[in-house]
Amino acid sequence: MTLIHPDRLFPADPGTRAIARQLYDSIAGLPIVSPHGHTQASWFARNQPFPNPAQLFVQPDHYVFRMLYSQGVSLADLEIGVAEMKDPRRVWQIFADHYYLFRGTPTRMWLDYAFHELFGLSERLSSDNADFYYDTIAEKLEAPEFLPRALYERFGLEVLATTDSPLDSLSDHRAIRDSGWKARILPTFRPDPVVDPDFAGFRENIAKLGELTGEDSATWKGYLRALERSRARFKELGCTATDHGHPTARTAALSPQAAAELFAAVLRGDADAHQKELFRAQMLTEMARMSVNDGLVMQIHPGSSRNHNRKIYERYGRDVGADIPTSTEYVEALKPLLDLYGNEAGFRVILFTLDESAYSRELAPLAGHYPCLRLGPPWWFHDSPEGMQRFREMATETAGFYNTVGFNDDTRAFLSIPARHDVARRMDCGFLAKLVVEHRLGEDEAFAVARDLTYNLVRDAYRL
């Protein structure tokens, strides 16, 4: 038995899925471009070994924690949010117990395709086998060849970028670039922290963006200035990307007088839902404004109801499973900042959604005029073999392919990173084949594009 087929994910029939397997064959050995997740620079700055396979698999991948929580696991069980776990092979047991609810989700291809290929594990992970499992699993770690080093190296890394805040010191960027390691591990700039009126902790941490930037961050203007300081800063350890988690895509233009204004009832703490959201909004104009300025790739993931389990949140914290897809609309929401910004040159934003909905209603047309817009790939819940093929029918009849990104992986959990890769490398050959037998693309075609979406693209969108 093995736990991956060689064929997986490929059209059923023969002949297209002769031409899907060969235009992998031309592209799975290509470097992996990650320009978007989240890892911890401070894996690869200390290189030290992970601690254990449920702090390695389980405690920070919401997509499984998610689903066991889904089932009545209590994440005091899983114990998660805790710095050092006391019991990880009893969390480990646990999820083994409950592996049989990963069946037909992508989180399934990847975990299987971590343990088979990395662990050599050739049996599904049973109740019956966790010991196995873990025990296996926890004497590859010790081995120098599973440092995270040598597995940047390993997946065919070339470049992997985190997300950082504004308020971060970037200690950990600095000490592997001063290591002399030639890997390109770049930070992103995610400013929501200080932009965002209900991020926990705000007011403090525009005094905190003030001390770290030298400007007096309680006025409008020093507080832009210490965003614009911030960004030089991450840009001088790699940066090319901002990112933008609000919860709709609206933009405004206020006069900088009223701009000012919002941002001090904003700062008093006195501004209402609606006051709130316009700030977020004047400042995704703003941070477009900063991006014309320093060539940063705006990157923009609305639509998430975050932290919707209060009680989850209360006691856990952000980032732990509880966040809901919503509706997005685009094209009114984004023209403000379109009408001031949207035919710079050399200006480029990359835009998310979780509204699948508005791929060919609103995204598509958007991205196929616009010079400045490119759209991302399938996000979050939509991360998925489905996701990606309805995403190729829905955008490419009006953005075609050349106003997409290629892939990224936006994920927590280091080894599924190849894992991802693999399966949005699989899905687009696939679409491809299709396109080939139906006569609607020229077999030499299909391998040049196959190339672009894997690697082209996203080096050219991310400007790497």
Contents of the next structure:
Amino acid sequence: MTLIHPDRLFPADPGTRAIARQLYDSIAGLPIVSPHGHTQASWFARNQPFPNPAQLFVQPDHYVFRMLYSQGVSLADLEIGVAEMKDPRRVWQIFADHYYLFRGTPTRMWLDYAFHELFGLSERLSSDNADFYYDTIAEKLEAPEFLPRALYERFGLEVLATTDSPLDSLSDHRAIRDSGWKARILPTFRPDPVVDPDFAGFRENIAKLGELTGEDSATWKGYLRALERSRARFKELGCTATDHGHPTARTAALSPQAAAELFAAVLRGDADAHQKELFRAQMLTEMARMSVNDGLVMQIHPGSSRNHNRKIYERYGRDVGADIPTSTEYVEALKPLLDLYGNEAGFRVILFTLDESAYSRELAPLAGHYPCLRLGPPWWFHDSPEGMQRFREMATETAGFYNTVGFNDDTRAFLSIPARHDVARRMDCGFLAKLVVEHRLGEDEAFAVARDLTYNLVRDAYRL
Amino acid sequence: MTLIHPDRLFPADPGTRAIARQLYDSIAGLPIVSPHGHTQASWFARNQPFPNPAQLFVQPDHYVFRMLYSQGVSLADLEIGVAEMKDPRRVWQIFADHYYLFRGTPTRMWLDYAFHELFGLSERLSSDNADFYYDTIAEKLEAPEFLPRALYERFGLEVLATTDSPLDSLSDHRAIRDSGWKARILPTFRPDPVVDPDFAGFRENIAKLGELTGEDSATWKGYLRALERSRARFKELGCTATDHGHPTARTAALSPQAAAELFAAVLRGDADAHQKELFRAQMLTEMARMSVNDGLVMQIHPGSSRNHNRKIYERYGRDVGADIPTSTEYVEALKPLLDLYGNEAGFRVILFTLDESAYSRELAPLAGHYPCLRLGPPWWFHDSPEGMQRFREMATETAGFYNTVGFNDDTRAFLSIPARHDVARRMDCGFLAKLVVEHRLGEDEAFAVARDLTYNLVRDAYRL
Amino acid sequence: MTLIHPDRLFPADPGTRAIARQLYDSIAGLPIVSPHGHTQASWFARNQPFPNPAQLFVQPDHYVFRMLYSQGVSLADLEIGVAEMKDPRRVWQIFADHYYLFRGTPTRMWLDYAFHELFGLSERLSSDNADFYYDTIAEKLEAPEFLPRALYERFGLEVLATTDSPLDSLSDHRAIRDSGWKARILPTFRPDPVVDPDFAGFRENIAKLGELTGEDSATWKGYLRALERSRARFKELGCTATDHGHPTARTAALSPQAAAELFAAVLRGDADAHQKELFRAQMLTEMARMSVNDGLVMQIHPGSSRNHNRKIYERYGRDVGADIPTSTEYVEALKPLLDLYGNEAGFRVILFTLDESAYSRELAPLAGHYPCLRLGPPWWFHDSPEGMQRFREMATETAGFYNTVGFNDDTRAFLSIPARHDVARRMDCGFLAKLVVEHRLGEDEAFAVARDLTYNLVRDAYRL
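Next, give the form predicted together with another copy of the chain, keeping in mind that what was shown is the form predicted alone.
Next comes the full complex, and the chain you just saw is listed first.
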């Protein structure tokens, strides 16, 4: 018995599977380019061992604990939000007792991959072997080959992008660079804390932005200059992209005066919900303008209703697994931005969605026309075998392969990165194999496309 | 030639089919648990023979006559809405003449199953054999083994829930209980007639509710007490669940005073469309509060635009096949209810949809987080092989299997119950077989999940 | 090596493929009935050679140049909008250099089909063989068997419908009829220029309509009479259908006086966006009323946000590939029209969508009930193998096959017509083969349905 099978995720039909396997074999060894995610630069700056199994696999992974919570396990019992766990072995046991809940989910595949490939475990996690798992993993985590930098190299990472606030000093990124270690760990400029009036501490964040940049961020012009300086600071450390997590994809094209007045209202704190939304919309357009100038690739990640569970949010704060996707409109929402910059040479926006109905209806047609637009890979809840399948089926015929940008692992769970890329590579090869066996694509072309999806398109799209 | 094939609905790939067949064989003999549907308790209370074939198969089945109507057959010719048919053989002939219209539909599979398994017919229904069908079925319907109670037992039913108004005396349910017959036929509390101001006779219904419960239902407090008493009356007869067929999933959290004022306006009849919708929203939240107290499982079935065809409605009334699904939003709609009760231990809400785009976008993420939420099976138009396939493909990766609740047949057509459960079991086994053959799930696990989906999850979700 | 494989598009599973092939063989030779498209009657009236390869394959095909534009090729370099190309060979070379962009798209299949079947080319188009392609195609285009009428016959066309403005003299259609050539090239009545207040030149168009018909089109009654006369003029030349390309599917049922006042406001040019939308809505209902009288089949093609790219529209005008689908609602939108005419015998409306989420949610349930409604085939961006697959999977179980109308090629690219019908026939046969192999449909029935989808339903639906 083994946790992962060499033919996993390939189509059942033997002829198609054979082609998928060949395609996969041709790209399985390519380096991992990870242009978007949520690992911490500090891990690589400090290069200390990861903590115990529970703190590594359960606590930071909202895919894991949201499922446990949905089935009645309390977050307190899982020690969520606790800096140092009191009883990680007990948390691990609870996790193991409920491992059956993940049947049929990508989480299960990612975990099994890490258990097998990194820790040499070969029996499925269960109540009975929870202790054996715990001990095996805990022991290995102490070994030098499990330190963050060693894992970066073992994973075959070529680039790893983090996601960072303009208020971050980026000292960890600087430390990595100054350490002489040959790795590309790059920051990504994510200005939500200073452009979203609903972000906790928004006004204080703006003030801090002014301090950090030496600009008068209390005025509209000073605020924009402060953002431009921040972007420049990120670029110095290798940043090639920005990221924007707005509730909607709405953009706006206000006059400078109207924008300045709106900024003043927002900063005074007397803007209503409509004005806050308009401000976010205007800021996407301002970010686009800056990208036209400085070449940073924009990523737009809209459509999540954040912190939906009021009690959980009050008790645990942001990012605790209670973010729920909503219906997301792109065609009208993006028009103001596209009217201004949609045909600009060198400008690039990567669009993401949590609303799969937009793939074939809005996103593929938009990306199949506007030179600045590319489609990001399936995101978050849709970063899964079936989600990837639907993405290729719904986007390819209108946008083609070449308006997509390869895979994002988008994860906080560093150890899951190889597993996630492996799933994406296998699903793409399965999709291509189907095209080949149905004579919709030449076999020689399928090999070229597999390589492009895995490697070339990512580097090109993110300017890496 | 045979009407139904032993391998029907299993995936085409031979390897996958072999696994699907094994999985199916392991659960085919399990009892049928039917926790939601629209059969009549009176059938089992009286245990009289079903009428002629046309009145059994055509007249009550809106899946059947909506298709005939869509192709130009008049409802008058089908004797829809007629208490006793004048010429059932003629209706049957019309039906047989148009049987080709059902090619590729689940109705066809359900009918063929009943024709074959219950009536021993082996040649496809057509204009030519309509009389033979009619005579064969009519003769058998007179036999003792075709009486409702005999069929209940023959079908292997373990539980059968009906759907009932708070204004119903439940005398049939009481009669079944008092008869000493060993069967579990349970009422379900469906309060639409007394909580939806747009329901025909709403004000009279409220008055009648007061009479039945001895409460002053003209006041907000008395009205709520009357509902609580009604629920208690249902519980006494074994009821474990409520059901709510609102146009939207909207909920509200009004203050008691605002709610009382809204109730007064609604009762006076001077509420506008917005107020009526708000009242329904508030009543979902009131029902949730009562469920937290009395443990009845809530079912929410939103998103049908009822009685869409004005002329048909004026002539034939409700439930004549002119209900059309609409786009349905859950994330904002359910927030008021979830803010109050979303984390309550022991509270349970089963969500249904007619808008498949909500499966992966809203419903699976909600059910994959909130402990009170579970996903109901594909409903109504989506209760079909392809609909079931899409449900599993779109919901499983985020919600897992264990936030789903097994199958509902949800039918008025008693004779179709085994056929419908059989379709669901086969589709689930086919889905699981695909996961096994693609090495996404262990074979041992697939057997366990097949059993859970068929039997354990239903009993657990509905507290049966 | 060959450009097109005899088994292309058939399912991978060998058993299913064998059945698909048999089904396809039984219908491959049927004539092509093309009831909706955008070829030019003038081609057949004049019967002159088509121009050079670039002007034939690149310039008129927005599927082609939108993809090239999305990847940075300028429309100026492609000589889009140029009456006579200056350097068609250079345009062809650019096209060939970027041919890899079409991998996985239907455009690629259509082009390869035409290259192979019409021009005898057997090597995939590339930078290297661009000149050879150009020369081969250019030479053949001069030959008599490549004249429009010869191709019509070679393609096995039985009917070819064009799409025409009420302002068109239809002189080309008349010329074809008078030429004695035995072909059915029929006009379709598309009144957008005179019923959509946002259409360029709307007021002038109304005036011209009055002149053409001898009615006082400045009054509501005269305007309606003018439309009726125009329809009669189209009918004389064989027209059996109308077509309506509104932004939404909205209909209205205004009183005659309210409609007259709205018309006056629209004609004065002081109607706001809401009034313009209401006017279009009312005009759909007026068109329905006229169809009830004159028997013309209505086609409704809603949901495209036209000319989305402002700069491209300002420079190149309409129909240059910057039309983007939007979310489209049908249930409420169509109710006013259906309340009036939904149950009329002999009335027929064919519904199309660019919003695939409406297939199973709204369109199949509507068409599966209302006798006047039929579902048009997958449209525009969804006229592709995966799009066709989704359509059958999502629509069939509720609407059946017999509420659909066969295939539309809907193309300006005359040479792609056989390729497009071939794709549709293959996909339908693959879908039917799956039903057969999963024992959801008898094999004898599949042959009958294949023939109906290819030939009988089209002729019946469009009254040809």
